[in-house]
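Given next, in C-alpha cells, is a single chain: the form predicted on its own.
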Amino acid sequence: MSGVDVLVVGAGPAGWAAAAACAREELQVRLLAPRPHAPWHQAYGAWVDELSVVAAADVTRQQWDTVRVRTVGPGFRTLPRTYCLIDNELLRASLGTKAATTTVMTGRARSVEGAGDHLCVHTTDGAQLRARAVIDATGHPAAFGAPAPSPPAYQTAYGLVARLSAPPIPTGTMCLMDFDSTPFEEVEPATFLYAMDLGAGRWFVEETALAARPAVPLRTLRQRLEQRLAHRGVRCTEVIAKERCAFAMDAPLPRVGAAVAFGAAAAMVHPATGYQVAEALRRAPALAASLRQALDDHRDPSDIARAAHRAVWPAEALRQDTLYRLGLEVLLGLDAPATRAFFDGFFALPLDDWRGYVSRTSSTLALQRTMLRLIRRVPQHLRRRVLRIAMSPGALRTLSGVVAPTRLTR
C-alpha cells in the first residue's frame, strides 16, 4: 500500500484531534483503529475556558455556571468558573470535518519498524502500512510503548446516567467534588461524588476515587454510590447508561521511538486530576506543525519523531509535569480526613492559582508558588505531613525532573 505523510493509530479523542490537526497542515493522513467510528462512551468534562482550540458552544452538551465542591464540614463552596460536559458526537463530528481528507482504515496495529525513508506499521491481519511519521494515540498502555516498570496509580469511577426519585444535588447545578463521608461506615479511602443535572429529569452521578495505588475497585465505588444516594433519600427509577472508568495517573513519560506517542499513550493524563481531552486538543496543533516542518525539511523518520516528541513534551511541560507528579505523590500519602483538608485549602486559593494548576496554564514558577501557598494555607498538622511526603527520597527523585527534564525522555 502506498505511503502517506502521517499514520495515526487510535480513534479516540486524541487520535482524531491529531488527525484533524495534521489534515489542517495539509498533510496526507491515514487513521487506523479496530473500530475507527465506534462511539465514545465516557463522559468527558472540561472547564469551558480550556476549549479555546475549538468553539466550546459547538462541542458541549451542557454548561453550568454554578459549580459546587464540598470538602470539610457540611457547607459547599461555589467555584466562579464555568464547567461543561463535552458532547462526544459533536466533538467527533467537529474533528471529523477538520480531518475530512483523512483516509480511515479498520485494523489493529501490531508493530512498527523503520523502512528506509519511511516507517512500516504491521497489522494483526498482515497488512503493512507505510508512513513518514506514525502517531500512537491508542491510550494506556500504548500500542508501541514499553511496559511500565511498576503499576501506576489509577483514578477509578463508577457512574450512572439515570432518572432519580429526587434531585441528588440542587437542580440546575453540577458538583465537581462532594467528599461527604457520612453515608459510609468506612471512610478509607477517600472518594467523592461527581454529579450533574442533565435536564429533562436525567442526572449523571458518579463515585470517584481520585488516585490510588492499587486502584480502588469499581465494586467499592458502586456500593458507595448506592449508599450515598440512599443516605440522601434518592433511589434510581431508570438506568439510562452506566460508566466505568480507570485512568492511569502517572504512566511513564514516553521515550523517543519510531512512533510519536500522543494523548494517554504519551502520559498526557493530568497526574493530579485525571483530565486529558482538552489537553490533547490544545497540544495537537503543535504536534502537527512540527511534523509539517520536519517533513518539509526532508528529515529521516527518526529525526521527524524526535521533533514531534519535543513538540508534544517541550522542556517546560516536562518541568510542570514533574511538579504535578509530586502533587500526586502527596495525595497518595494522605488519608481521607487529610485529603478533605487538603482540597479545602486548595479551593480556597485565588482562582488564578487553582485554575492554572488544574488546567496546566501556569508556568513552572507559578506552579511552585501555588504549591507553596497551599502548604502555608493548610492546617499545621497537615502541613507537616505534606512536607514529610514531599521530602521523601522518592519525591525528591521526582522533583529532580524540574532541574533536568530531558532525563525523562531519552
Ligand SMILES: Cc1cc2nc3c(=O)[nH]c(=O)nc-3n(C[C@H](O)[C@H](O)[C@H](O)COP(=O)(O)OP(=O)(O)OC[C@H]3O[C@@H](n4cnc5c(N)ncnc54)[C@H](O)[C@@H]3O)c2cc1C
Given for the second form:
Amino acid sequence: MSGVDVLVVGAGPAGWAAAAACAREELQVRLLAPRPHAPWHQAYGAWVDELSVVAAADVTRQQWDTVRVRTVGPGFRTLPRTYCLIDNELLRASLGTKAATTTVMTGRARSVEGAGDHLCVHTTDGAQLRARAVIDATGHPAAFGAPAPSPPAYQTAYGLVARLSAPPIPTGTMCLMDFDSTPFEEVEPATFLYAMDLGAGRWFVEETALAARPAVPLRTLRQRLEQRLAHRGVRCTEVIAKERCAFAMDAPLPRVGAAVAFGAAAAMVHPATGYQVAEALRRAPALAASLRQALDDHRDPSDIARAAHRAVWPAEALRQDTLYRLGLEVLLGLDAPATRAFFDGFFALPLDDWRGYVSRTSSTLALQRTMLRLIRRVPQHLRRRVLRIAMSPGALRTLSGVVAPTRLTR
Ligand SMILES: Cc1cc2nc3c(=O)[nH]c(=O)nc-3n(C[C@H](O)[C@H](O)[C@H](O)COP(=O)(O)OP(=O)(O)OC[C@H]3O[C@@H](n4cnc5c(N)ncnc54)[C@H](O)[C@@H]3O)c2cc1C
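Can I get the form predicted in complex with this ligand as well, since the one above is the form predicted on its own?
After this comes the whole thing, all chains and molecules, with the earlier chain placed first.
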C-alpha cells in the first residue's frame, strides 16, 4: 500500500487528537485501530480551563462551577474551579471533523520496522502500511514499547451511573475526592468517593484508589462503594452503567524508537492524578508541528521520530514528570490517615499552586516551591514521614531525573 506522511496507530482520545492535529498541519494521515469508531466508554473528567484547545462547551456533557473535596473531618471544602464531564461522542466528533482528511483503517498493528525512507507497520492480518512517521497511540502498554521493568502503580476505581434512593452528596454538586473514613475505620489503603450529580435523577458514584502498588482489587472497591452508600442510607434503585477502571500511573517513559509514542502509550498519564485526556489534546499540536517541520526538512524516519519525541516530551516536561513521580512515591508511602491529612494540606494551598500541580501548568521551579509549601503546611508528624519518603534511596533516584532528564529517555 502506498505510503502516507503519518500513520496513527490507536483510536482513543490520544490517537484521534494526534490525527486531528496532523490533519490541521495538512499532513496525509492514516489511522489504524481494531475498532476505530468504537465508542469510548470511560467517564472522562477534566478541568474546563485545561480544554482550551477545544471549545470546552462543545465537548462537555456537564460542568460544575465549583468542586467539593472532603479530606479530614466532616465538612466539605469548596474549590473555585470549573470541572466537567467530557461528552465522549462530542469530543470524538469534534476531533473527527478536524481529522476529516484522515483515511481510517480497521486492523491491529503487530510490529514496525524501517524500510528506507519510510517505516512499515505490519498488521496481524498481514497488511503492510508505509508511512514516513508512525505515532503509537495504543494506550498502556504501548504496542511498540518496551515492557515495563517493574510492575507500575495502578489507579483502580469501581463506579456506577445509577439512580439512587437519596443523594450521596449534596444535590447539584460534584465531589472530586470524598475521603470520609467513617464507614472504614482502620482500613488500608485510603480510597475516596468521586461523585457527580448528573441531573434527571442520575448519579455517577465511583470508589477510587488513587494509586497503589499492587493495585487495589476492583471487588474491594465495589464492596467499599456499597458500604459507603449504605452508611449514608443510600440505596441503588437502578444501575444504568458500570465503570471498571484500572490503569498505570507510572508507566516508564517511552524510549525513542521507530514510532513516536503518544498518550497513555507515552506515559502521559499524570503520575499523581491519573488524568491524561486534556494533556493529549494540549500536546497534539506540538507533536504535529514537529512532524510537519521534520517532513519538510526531508529527514530520515529515525530523525523524524526523535524530533517528534522531543516535542511530546520536552526537557521541561521531563523535569516536571520527575517531580510528579516523586509525589507519587510519597503518596504510595502514606497510610490512610496520613493520605487524608496530606490532601487536606494540598487543597489548602493557594489555587495557583494546586492548579499548577494537577494541570502541569507550573514550571519546575514553581512545582518545587509548591511541594515545599505543602511540606511546611502539613502537621509535623506527617512532615517527618513525607521527608523520610522523599529522602529514601528510591525517591532520590527518581529525583535525580530533575537534574538529568535525558537519562530517562535513553
Ligand atoms: C475507566 C477509565 C477512566 C478514566 N478516566 C479518566 C478521566 O476522567 N480523565 C482523564 O484525563 N483520564 C482518565 N483516564 C486515563 C486515560 O486518560 C485513559 O486511559 C485514556 O483512554 C488514554 O487514552 P489513549 O488514547 O492514550 O489510550 P486508549 O484510550 O487506551 O486507546 C488506545 C487505542 O489503541 C488501540 N490499540 C491498542 N493496541 C493496538 C494495536 N496493536 N494496533 C492498533 N490499535 C491498537 C485501542 O483499540 C484503542 O483504540 C481513565 C482511564 C480509564 C481506564
